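Here you get one chain, nothing else, as structure tokens; it is the form predicted alone.
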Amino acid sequence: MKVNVILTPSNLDELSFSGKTIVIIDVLRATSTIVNALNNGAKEIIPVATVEFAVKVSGGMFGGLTLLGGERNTKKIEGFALGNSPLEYSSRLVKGKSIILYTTNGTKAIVKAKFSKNLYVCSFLNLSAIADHIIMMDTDFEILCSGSNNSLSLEDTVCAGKLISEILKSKKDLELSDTAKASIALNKTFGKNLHNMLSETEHGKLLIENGFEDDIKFCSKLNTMNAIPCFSGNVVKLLVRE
């Protein structure tokens, strides 16, 4: 199995993902939010790359069964029902609902990778579940870190390193790219205390400044959910496992 880590999607076009198995990571906060929403019973997540498209798509759907979620500069977008805090996506609010989601980095990365053969959503919350599924698939894969405004994101890269390290426990013969090796090294250095690490990242500090310290605590939890979100047909749903 060959493993590569893409530190940011900024220099890649959509067709570069064609036919590949991709794992998307945006720890703070899109993939954590998607995992939690689906784990709490949301029917599906519809990721979009622009606010305008989110509003356009929502206009053609049943209002009572559809929620608009998203953020700009960490804050909920005016007129949207939900922001991008995973804590907002409670079972009471999202169960059975379709959620159209726009975020600054994460949903854009998912949309960019839409031509992947297989596309999964990973966070610290469901890391072991994703690792087990990749091990079972036994195929080459790439991890796409959403990054932060077209730059490397420490938290996403550490999560990528932790995911690869988990897979290495069962697959000793992985063929690692340079970025995969770098991700493992960053996880060894910064991945021991996830809460501290997230709190000290650039984006983590911004979230704390804007009152989202509880999101940091939530997103730093490791392996609390067994969810495997899978993108297919322009929506993200939980993978149905036999």
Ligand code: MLT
Second form
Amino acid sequence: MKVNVILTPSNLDELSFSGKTIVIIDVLRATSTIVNALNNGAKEIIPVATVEFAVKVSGGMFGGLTLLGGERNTKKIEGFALGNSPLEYSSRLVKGKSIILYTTNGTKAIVKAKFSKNLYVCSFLNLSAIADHIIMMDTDFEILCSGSNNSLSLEDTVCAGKLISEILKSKKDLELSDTAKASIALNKTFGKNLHNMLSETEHGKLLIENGFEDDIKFCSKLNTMNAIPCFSGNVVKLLVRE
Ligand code: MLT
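One more: the block was the form predicted alone; return the form predicted in complex with ligand MLT.
Starting with the chain above, the whole complex follows.
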């Protein structure tokens, strides 16, 4: 089973994902928000790559039960119902709803990887559920870190390393790429206290500056949800397990 980590999607084109099994990570905060929204009963998330498309999609499709969510520079976009704070996505607000989501890096990365054969959404919140599913699939896979503005972000790479380390507990024979080995090493160095690690990253510091300290706490919770969000047919939904 071969494992690779893509540190940022910026140099890749959409076709490079076709036929692959991809696990996508944007710990702060897009994938944590998606996992929490679906875990709280949202019907589906429609990730989009531009604000204009988000507004267009929200006009009439999906039977009126839609909410627009997302951020620019970490803040809620004018006219949108929700920002990108996972804590906003409570069951009271999202149950049964289709949520059109735009974020600076995370949803763009999902849209870029849309030709993947299998595409799963991972955060610290649901890491062991994703690990168990990948172990069960027994297939080569790549972890796509959303990164930040065309560059590596520590929190996504640490999460990738933690996911691989979890899978290695059951699958000793993983063939690791250099970036996979580097991610494991980063997790060993920075992954012991997730709350401290997230607070000290560039994006973590920006979120704290902008008043989102509670999001850091929330996104650092490990394995609190069993959700396996899966992208298919332009929407992310929870995988229905037999
Ligand atoms: C992103 O997609 O870049 C992030 O989720 C930004 C954020 O913290 O909202």
